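The chain below stands alone and is given in structure tokens; this is the form predicted on its own.
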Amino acid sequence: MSEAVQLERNPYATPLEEFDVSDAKLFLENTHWGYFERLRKEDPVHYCKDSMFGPYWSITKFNDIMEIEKNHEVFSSEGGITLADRPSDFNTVNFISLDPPRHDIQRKAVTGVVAPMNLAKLEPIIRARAAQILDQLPIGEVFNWVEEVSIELTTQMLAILFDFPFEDRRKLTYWSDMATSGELNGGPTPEADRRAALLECLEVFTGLWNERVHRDPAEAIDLITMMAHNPHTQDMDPMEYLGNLILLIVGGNDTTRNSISGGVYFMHQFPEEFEKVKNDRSLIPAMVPEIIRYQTPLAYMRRRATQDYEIRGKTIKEGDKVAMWYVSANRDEEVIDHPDQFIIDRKRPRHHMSFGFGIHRCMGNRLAEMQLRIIWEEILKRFDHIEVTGEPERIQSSFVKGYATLNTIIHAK
């Protein structure tokens, strides 16, 4: 990065009023650290007036975001999970957008997909697909990590999730990359394109959905399946069909694949604590949650307030839009020690708020934390270390905090 951009994005030398921390190339830069510390710092409740999105309040400590998730009557999720506006003309609605009864309905017409037994008929797959996918990549060679471990693992994943056609997989890959990448968003995609790619969703998922109607939901543990059978989900419009399925494959993808290129590139960043789990793999259940925290995969999510509420002397006013920032939530230092620090065995390592609180929390936390812990077990059984080189190349966006390149070298035993 240019001395230029590091000086324009000095937070200390720009005014609190003038901060905008939902700016994605604040993300895309990895400059967004020192706005948080500032804010979390002097202004823990900040109000942003202008922004691409409108003008939106910042929470940014650990505890006051909890207060605000677990108080869902006042701080609303209809209209949406991101500080953008839906368009009118293009309304995808899917249940983290809705509030209880219909919110609690549909999410549990899938839940079933990740209950324990389900898992635990996954993991022997996910390990197989894990072990086949790092036998095939080269030593001593750079090559992509997110291209070729991180984004295949979790799209195979999601493939047996949807039961996809899985020589089509990588479609899920693009859609929801499509869906999280628009620049109504911030990102780099047209809108115009970003709606073609998600019709495109919508049109093969309708084609599944009409063949699934005809299964025994007894013998189908598909998320297609569950939600056409179920009599809660199965007259969904298409819009409220295919918001529901970019929620699940965005779910399913970004953040698992994310947390995956943020593991190795923490334990490049942070050596010693790869000698620590290379000398006792007891701790990859700890180093696990560590991951997920410290790359914080989602940056944020949006509410609405329905009602004026007062929180640390400010006060919120009926309509307005609040980002609880789950990026800054994670380093706060009153609540979290050394979080600046990759410390792989804390003693209270899923104290962490990359998952959400209350009724929102991801409901595949422990699906991720499976494909995570799998992957690592596969990784120190057959690899020495694996080199970082260079940066990464980081995705253009302030709500999925992820990697698009992260350039590696494997180095055997």
Contents of the next structure:
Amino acid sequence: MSEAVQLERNPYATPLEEFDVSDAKLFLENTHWGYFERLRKEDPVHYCKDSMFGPYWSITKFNDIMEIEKNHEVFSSEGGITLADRPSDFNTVNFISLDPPRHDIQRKAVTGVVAPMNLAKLEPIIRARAAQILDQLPIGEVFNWVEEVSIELTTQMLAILFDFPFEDRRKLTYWSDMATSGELNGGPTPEADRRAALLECLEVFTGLWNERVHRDPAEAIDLITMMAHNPHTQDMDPMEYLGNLILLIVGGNDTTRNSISGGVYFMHQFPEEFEKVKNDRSLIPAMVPEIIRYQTPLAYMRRRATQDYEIRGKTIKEGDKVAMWYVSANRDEEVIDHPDQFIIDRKRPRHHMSFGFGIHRCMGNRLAEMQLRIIWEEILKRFDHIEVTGEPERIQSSFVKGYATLNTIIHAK
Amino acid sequence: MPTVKFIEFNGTEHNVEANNGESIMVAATSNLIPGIDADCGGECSCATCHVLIDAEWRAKLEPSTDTEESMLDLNPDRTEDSRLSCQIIVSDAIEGIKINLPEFQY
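Form predicted on its own done; form predicted together with its partner chain now:
Following is the full complex, with the preceding chain placed first.
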């Protein structure tokens, strides 16, 4: 990074009232950390009076976020979970952006696909896919881990969950990327392109829906058949179907993808932690939630206050937007010991904020953990170590916290 | 110190001496009882300390709050015996309570 950028981005030289941590460039540059550190110390409930998303509050401490997550009557999810307001003429509503009772009904219609019984059935399938992907990788040559492993594995997984035509699976990746990179959210994709991609997604999935209506729901366990046969979801209008598809595609794709890449990067940054797990693979189940904490694949979730609410002496007004910064909560030294350290054998590794808490807590959390556990079990069976050959290139988004490239060299055993 | 009997899904029983005033979840996790995750640490906001308590014992407990109900509702395996163990406080009044653990936490 150039000296000029570093100077420009000195969080202690910027007045607090000028802080706008929703700026996607901070995440592209990986310069957000200092801003959140200062907010946690000096102004943990912070008001930003002007941003590309309009005014919004930032909540940066773990326990304050927990308080807001639990209070879903005051802090509504209606209208969306990112700071950008959904355009009224392209309203892709879905269950994560609904309040009870509609939220509960729609969520329950699809929870079965990630139920523990189903995960047990999926495990050997995912393991076989992971093994196949890893066995095809070059040894001793530089390649982009994001493209060859993280995207490939999560996309295959998603194709299985939807029973999506396997040869077309990269379309899922494309739609997922288009959905989250829109200019309205501070990303590089023009809004018209985003909409065109998502309408194509809807068209393809409508074809699948029309076919799945005729499947026996007792036999099929894919998400589309589940939705097409559940009385609470079978009459969804097209934008609601699209909204829930995007939720499931992004939820099952970006997050796990970036945690897979992140894990490889962290092992490189903390070689002593890698040595620990290399010598004792029984540490993998505890290492996985630590990877998810350290990565925090979604930087925040948004709520909107339905009434005035007082927290830490400040009053959030009815109608105000509130960003709960998971990325900051996961570095809150009051809740997590040595939060800036990646430590694979923490005592309570699952006590992190990456999945959120309360009624909107991530539905696929156990699936995500299983995918990461399997990939690390299979990596450690095969390779000596994975060298990272340069700083990763990150994504321009303050919502999806992830990597575009992570160049690596695999060293054989 | 009241006794709490945890019964794993496979039938294995564990009798634990619990402290008055702590939650059943804390009694379980501090005695390394398998089958309780308690990701949120007792905030009634993750539903990974789900337990099953039969009607006879449930009648002796404080009823569940709206928050507990909304979290239990997310679990497709919920039954009328379902409770979140972080919301049940140990006291002499429930000496010997039987806590059945589900096969999985979500």
